[in-house]
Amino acid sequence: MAIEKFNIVLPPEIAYDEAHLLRHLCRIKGLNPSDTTGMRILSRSIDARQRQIKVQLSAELYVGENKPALTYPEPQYRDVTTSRHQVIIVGSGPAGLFAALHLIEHGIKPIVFERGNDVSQRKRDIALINRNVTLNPESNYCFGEGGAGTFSDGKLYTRSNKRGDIHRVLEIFHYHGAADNILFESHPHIGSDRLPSIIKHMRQTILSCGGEFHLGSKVDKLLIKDGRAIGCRAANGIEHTGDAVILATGHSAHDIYEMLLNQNLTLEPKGFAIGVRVEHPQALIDSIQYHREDRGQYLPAASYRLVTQVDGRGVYSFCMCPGGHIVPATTTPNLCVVNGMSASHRNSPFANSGIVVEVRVEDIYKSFDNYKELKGLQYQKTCEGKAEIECRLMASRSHTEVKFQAPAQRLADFVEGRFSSTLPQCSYVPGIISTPLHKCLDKPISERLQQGFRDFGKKMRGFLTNEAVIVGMESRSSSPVRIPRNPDTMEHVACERLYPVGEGSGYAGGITSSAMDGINAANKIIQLIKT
C-alpha cells in the first residue's frame, strides 16, 4: 500500500470540505481521486490570528488498498465477575467512570455508586427544570449518570499534559461512540447531544464485564476500619466493601464534605472563582474572531479565551460554549447557579462563556471563619443565594412568579452600573429577569468583573456591548474545598485506601483532567493490590 503524507496549510473551504480536500491533495501528488482508496485527517487546527485565516492540517492518502481501520489499541476489558478484588467508586462522572474502566482492564471489579438517575431519566428531570416545574435535588444538570459533564459542551481540551495520557482518554471516548474528529481536532469536543449515549455505553461496558452500577444510591457513610477505607453505605441501604474507595463526587456534592467532617476526615478550604455567564450573538463573536462579516459554511462557530489581572486577581473566561446555551445548574431550589453547554454542531445563534474572578481563601470575609474548612463553600452558597433573592425581588415588582429564572443585565449596563430596562434575547430557557447584578454581586467581585470586561473589550473590539447579556451566577467552575491527599500515594492524608479524585476533591478542572485523575488513582490501587 502506498501512503502519501501531508503537512499543509490550507484555506478553510478546503480544509473543512472532505471532497474538496481529497481533490486538492490528489492534485498535489498528481493523482486521480479514483486512484485513491481513502483519506485520513491526522490533525487540524485553525489559525485566525491574521485576517487571512489558515488551517494547519496533517493527513494521509491511501493508494492501492483499503484505508486501514483506526490504529489505536482498543481497550482490553476483562471479565471481572469473579475477581478476588473489587474497588468501590462513589460518583459516575468522568473521574469515576474512567477509573472503573481502567480497573476492569486490569481484572479488578468496580462497584459504582451514583446518587442520581440514568441519562434517559436525567433528560426528563432536566426538562422539568427548563419548564419551571420542579427540581430533583438528586438528578439534574449536576447529579446523575455521567456527572455534570454529561449535559455540557463536552470540551476535551486540557493543558494538563503532565497528568497522564490525554490521547488515551480521547481514544476511550471514541471507542464508546464519540465521533472520529475528537482524535484530530486541536480543540476536540463531543457535544451535549452525543454525550449521553456515550456515557450509557460506558455503563454497559462496566456491567457487561461484571462490574456493578448502583443508580439512585446516595452515599451517606464511608466504612472505615483501623484507619483504612473498606467500603461505603448508601441511604437506600445498599452497602459494599472492597480493597479501596475512590471518592469521585463532583464539585456540587456538598453533603459529601459534611459526611467526611462527621467522620473526622480532614478537609481544607481552597481558592475558587465566582462570576457570571456572558452571552453574545454568535455572529458577533464570529465577526470579531474571524475578521469577516460572515464565517461562511466551512468555519466552525468561533470561540475565545480571555484573561486579565485586576487588583492582583485573575479575571478569565471559563467553559466557553460557541453555538451554545446557558442552563440552570443549581442543585438546591433557593440558590441561583448557571452553566453553559452546546451540541456537537454548535449551531445555536448564541455564544456564551463563564467570566469569573479568582477568589483566594484570604479574600473570604472573616465573618465566614466560623465555618472553618467549609468557609469557601459557605461564601459560595451565600453569593448564589443573594442572586436568587435579588432576582425574586425584581420579579415581584412585575408580579412574576420565579422558579428557575435567572438574574440578568445587559453587559455594557453592568460595566457602567446601570439598570437594564430591557433585555436582549437569551438562550436560557427558564427565562431571565432584569436585575442589577452590579449591586447584588459582592463589591470586590463586581468591580473586578467590570474592569475585566473593559480589558476584554480592548482585546476583542466589539465584545463590550449591550447586545450581550450577563446571567448569574457562574460559581461552580471549581470546588471551594479540597480533600487533602498524599501526593505520592493519592490516598487521603488521614485514611488509607481512600482516594479523593476529580473536581469535587479539588484536583481537576474539566472532563479530561478529571478522567486522567481517576485513571491515576486506579493505577495506584492496581500497584497496591499487585504488590
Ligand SMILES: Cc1cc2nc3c(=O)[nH]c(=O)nc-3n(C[C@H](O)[C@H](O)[C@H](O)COP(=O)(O)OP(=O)(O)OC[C@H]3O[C@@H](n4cnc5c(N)ncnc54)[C@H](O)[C@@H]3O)c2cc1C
Given for the second form:
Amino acid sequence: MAIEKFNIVLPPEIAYDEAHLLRHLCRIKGLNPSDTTGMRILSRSIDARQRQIKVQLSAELYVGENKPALTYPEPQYRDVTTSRHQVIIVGSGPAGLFAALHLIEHGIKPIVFERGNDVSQRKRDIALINRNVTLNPESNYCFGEGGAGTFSDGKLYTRSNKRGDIHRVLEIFHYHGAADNILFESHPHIGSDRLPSIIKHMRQTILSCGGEFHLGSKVDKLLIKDGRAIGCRAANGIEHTGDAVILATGHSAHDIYEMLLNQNLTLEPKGFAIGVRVEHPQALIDSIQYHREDRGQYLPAASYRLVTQVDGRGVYSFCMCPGGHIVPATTTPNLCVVNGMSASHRNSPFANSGIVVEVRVEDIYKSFDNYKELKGLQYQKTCEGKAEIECRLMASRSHTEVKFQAPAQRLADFVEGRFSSTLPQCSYVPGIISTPLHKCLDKPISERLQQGFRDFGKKMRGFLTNEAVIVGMESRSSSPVRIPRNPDTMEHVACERLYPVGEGSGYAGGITSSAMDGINAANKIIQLIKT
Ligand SMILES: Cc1cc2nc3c(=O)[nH]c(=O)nc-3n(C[C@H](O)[C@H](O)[C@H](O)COP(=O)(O)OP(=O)(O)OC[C@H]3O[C@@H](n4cnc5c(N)ncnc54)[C@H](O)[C@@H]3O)c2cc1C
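Please supply the corresponding structure for the form predicted together with the named molecule (the preceding block corresponds to the form predicted alone).
What follows is the whole complex; the chain from before opens it.
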C-alpha cells in the first residue's frame, strides 16, 4: 500500500497522454501498470520558451489503495428552507452564484433575482443573434442565467491571487461538473460547451437546498430603509426583503447604474480599456509559440500574452482565446461589442484576443463631463455606437443590411492606415464588413493600437501580418464605473447592507476574481449575522 509521488519534466507526448504517462511513471518505479490502482495528476504546466518544449508535471500513483474520489473537502450545502436569515442577490453571474452557494454552506437562504432566461433558452436567444435575426436585450451573451461567464471562454486564472481562495472556486466548479483538469492545469479552462450544464447544476444546488431563483426578474428598485438596504423589487412585481442585498449585476447593466443614481447612491467614474479583437489562424500562433510547423497531436492550441506602453498608456492583450471564436457581446441594438470564447477542446482554426488601450478618467474628453459619474460609460457607448454606424455605412455601399455584423480590417492594413479591399476568413458568425477602423476609432486609441501592434510584431515575429484581422469593438473588458464601497465592510459607502460585488462594482474582473468577490461579500454578511 503506497502512494508514489513524482515531480518531473516530460516531453508533451508523455505529459498529455494519460496511458503513456502511466506506463512511463510505472517504468520509473519498476512497477507494472496493472499493479497500480490509480493515477492522479496534481499539476501540469507547459514551458515553450525553448525549441524543445517541456512540461513540468507532478503526479501520484496509487498502489494497493484506492484513489480518493475528491482531492478537496466536499462542500457541505445545508437545507436553508426554514433559515431565519435570507440574503437577496441581484444577478446570477459568477459573483452572485458563488455568493449564493457560500451562504448556503453557512445555513443562510439566498434569494437570487436574474433578469435573463435560463441557460437552455439563452442558447436559443444567442443563436438568433448569430443568425442576424434579433437581440433579446434581457437574454444574450452577457445577460441571463450564469451571467457573462456562461458562454465565455471559461478561463479560470486570475492575477488577483490575494483576493481569496482561487482553489476553492475551482473546486466548486469541479464539484458542479467541470473536468478534472481544471484542478491541475496551470491555466485552467472550462470551455463554452461545458459551462452551461455546470451553471445549471449550481442553480439545482441552490434550489434543492431551499434557496430561491427568480429568472426573468429584472430588479429596478432597491428597498432601502433608514440608510440600510433591506430588499429589492423586480419589474415583474416580485419583491423580497432580507438581511442584506448583494448587487452582482455585471458591467453591462447600465440601467443598474441609473437606478443607483436615482436612489441617491454614489457612483464614481473609473478607468477602463478600449480596443479591438485580433484574430490569427491558430496554426500561425502555434508556429510562432512552439517554433515548429505543426503543433502535432499532443500540444494544446498555443496562446500568448502581450503588453507594451505607448505614449504613457498600457496596450495589452486581454482574454486570449486559442482555438476559439469571436462573438457578438452587445446587450443593446446599435452598439457594436465583441468578445471571445472557446470550446473545451479549443479546436477551431482561429486564435483571437482582445487588444486594448488603457483609458484613464482624465483621458475622457471634457465634452463628456456633463455625464459626471457616468462619463466613462457614455464614452464607451459613443465608441461602440460609432463603430456600428461606420460598419452600417460601409455595408450600405454594397447594399448589405447590417444586423450584428461587425466592422473589421486586416491587421497590417490597420497599422499602415490602409483600407482592406478583402478580408480573411473569420470565426465571427454574424459576418464582418471591411471598415477603416484606423479612422473610426478615436485617434488616441487608434494611434496607440497601431504602435502597440508594431511592438507586438517585434516580440512575436509573424504576429503583425495581413493574414490576421481586427474586429471592433473590444470595449467591455472592465467597468467604466465604480460603485464605491467601504474597504473593511464591503458595503456601499452610503448604504449599509448593500454589497456591490463582481465586475459591475468596478472591484473585480473575470470569472474567478468575480466569484471570489461574491464569496468575500457573503463572508462579511455571515460575520455580521452571526455576531
Ligand atoms: C464572451 C465572453 C467571454 C469571456 N471569457 C472570459 C474568460 O475566459 N475568463 C474570465 O475570467 N472572464 C471571461 N469573461 C468575463 C467574465 O464573464 C466576467 O468577468 C464575469 O462573468 C463577471 O461576473 P459577474 O458575476 O460580476 O457579472 P456577470 O457575469 O456579468 O453577471 C451579472 C448578472 O446579473 C444579471 N443582471 C444584470 N442586471 C440585472 C437586474 N437589474 N436584475 C437582475 N439581474 C440582473 C445579468 O443578467 C447577469 O446574469 C468573458 C465575458 C464574455 C462576455
